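Only one chain comes next, encoded as structure tokens, the form predicted on its own.
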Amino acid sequence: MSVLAIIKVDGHEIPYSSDEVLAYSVDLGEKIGEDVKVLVLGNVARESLEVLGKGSVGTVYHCPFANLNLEILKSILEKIGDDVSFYILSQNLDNNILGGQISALKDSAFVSNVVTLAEREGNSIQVSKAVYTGKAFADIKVEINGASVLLVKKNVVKPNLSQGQEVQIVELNIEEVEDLNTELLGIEQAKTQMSLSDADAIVSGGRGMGGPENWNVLEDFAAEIGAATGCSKPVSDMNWRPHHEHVGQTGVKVSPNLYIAVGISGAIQHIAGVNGSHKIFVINTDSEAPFFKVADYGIVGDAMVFVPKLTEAIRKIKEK
């Protein structure tokens, strides 16, 4: 039996989110004495795949195809064999439907939202999901050799895996076959310079920041510390920010190291979308804010006088 760590390609690279996946994986598969096996998806170069040769990793299975019908999921899931006891993604959007469809084609457990390493007792291994959007955790028993799925949320592990093991890469040859229900029409990419979901830091506005016209200084800000820029959902329903950057409970949940929020007062339905974050820094002129009561750190001023001068530090920091 096997741990599959599945990673799906954005783009033509190895999301940055593969290599917490990688680390979960291995560690789950010395505690259960099992191989760890990656099946990537999506249409990237072989010197990517060989990169994965990572920890106890020995072989990758790759399919060109990133987004799945059932009958080629179905395909891919056969080629590979039932020798599968766990299916680990991280957690996102994208993997909550594949996971699902895993989970039924499997027949078997599904478990989103893991926030845990797992811990073995005897033929079955325990993890703890977040639940009510963050505010209390389950903790999950699933059977060893069930053909479950996992999702695991951002930073429940650090990836320390040893590098440059030589793996064996196995190409999947897929028929690409239609769906007899669904046909994909295309795809928009959306234009944003990494993804929500996998992002380290995330720097994001609120109306507080005044209007669509000053959003460059949180771009600049962004830039300089290599983070993905989001809004609020009330900037995202007047159109001064794309909806696919909305983050929060009904837009994007996310979970980085680092999240800065820029003028945000602080719903509940965006807190709960940014809960799992490592550290939350916010700034904003309204001392009272409900932001500040989950904040680690924060600022009580104004976002135009501030963020800019924060910025123009951090770059002469790195130019020193």
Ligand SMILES: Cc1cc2nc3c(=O)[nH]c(=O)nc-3n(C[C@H](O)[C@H](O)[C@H](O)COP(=O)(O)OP(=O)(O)OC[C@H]3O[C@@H](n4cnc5c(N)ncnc54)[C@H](O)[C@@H]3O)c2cc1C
Given for the second form:
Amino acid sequence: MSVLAIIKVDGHEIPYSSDEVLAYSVDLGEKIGEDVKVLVLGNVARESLEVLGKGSVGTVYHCPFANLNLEILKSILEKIGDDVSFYILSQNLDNNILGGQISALKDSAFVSNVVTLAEREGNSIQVSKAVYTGKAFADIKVEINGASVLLVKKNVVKPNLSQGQEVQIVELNIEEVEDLNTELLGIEQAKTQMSLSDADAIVSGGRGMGGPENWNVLEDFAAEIGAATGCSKPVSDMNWRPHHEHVGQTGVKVSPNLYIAVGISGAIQHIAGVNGSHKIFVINTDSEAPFFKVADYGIVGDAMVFVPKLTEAIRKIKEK
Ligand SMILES: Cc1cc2nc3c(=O)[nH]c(=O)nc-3n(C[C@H](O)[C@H](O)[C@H](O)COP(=O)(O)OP(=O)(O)OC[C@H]3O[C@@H](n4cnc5c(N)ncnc54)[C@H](O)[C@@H]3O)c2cc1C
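Having gone through the form predicted on its own, I am curious about the other one (the form predicted in complex with the named molecule); can you provide its structure?
Next comes the full complex, this chain leading.
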């Protein structure tokens, strides 16, 4: 049996989150004494597949399609075979659907929002998952060899696998078959350079930014520190920013290493989407803003004054 890490290509790149998915799979493989294999979905160069030779990864399956319908997914799973005890994916909106489909096809357990490494207990493993938008945790026992699907949140494991091992690359020759039940009408590519779920740092703006014309201040700052940009719900509702940037209970749930909230009050529905972040930094004119209660660092002040100053300071440090 084996643990299968599933990685979806972002554009033509292996996403940043893949290191964490691999590290999680390798840790699980060691605990239950199984090999780790990887399935890469999407068009990517062979050299990028070779780079996945980390830790105990031995085989990399490659399918050039990233957007799968159920018929294609069925063919992929059939070609990989039944010797998979766990399918491991990173937690994001796309993988929620993909993981659910795998679990339905395999008639197996599906555990999303996993926030701990697996602990082995006899013929099972135990993991904790975040529930009630991260306000509580549930401990879940899953049988080994049950073809279970685990969706792992960011920052659960440190990706510190050694590199350089040779891997066997298996090209899955899958025919592009039409799904009989659904028709793909089009794909609208998010216009951000980095996906929010994968980003290591996020600069997010709220109504306190005053209007879309001020967003260049946040974009400059984000570009300087290599962060993705996000926003609060009202900001996307008012079309100041695109909807895929909306963070929170009803938007994208993120858990970057650093979440920077600028001009966002910190309503419970926004916090529910960011409380998995490693560190939170808040800039707000109101010292009583609820976001400060969950912040690690903060500045009480005007975003339009402090953000450009921070950008400039970081630029100077980088020039030295
Ligand atoms: C069912 C439901 C689901 C929801 N889901 C979400 C969700 O997923 N995500 C989400 O974000 N919201 C969600 N909301 C909305 C949420 O309740 C808040 O209304 C929203 O988060 C507030 O957005 P905001 O902080 O940008 O705006 P505001 O509440 O207006 O806060 C603006 C903040 O900016 C500060 N400010 C003003 N000027 C400046 C300045 N110059 N510099 C710095 N700071 C400044 C103010 O002090 C204030 O704290 C949901 C609501 C409901 C009812």
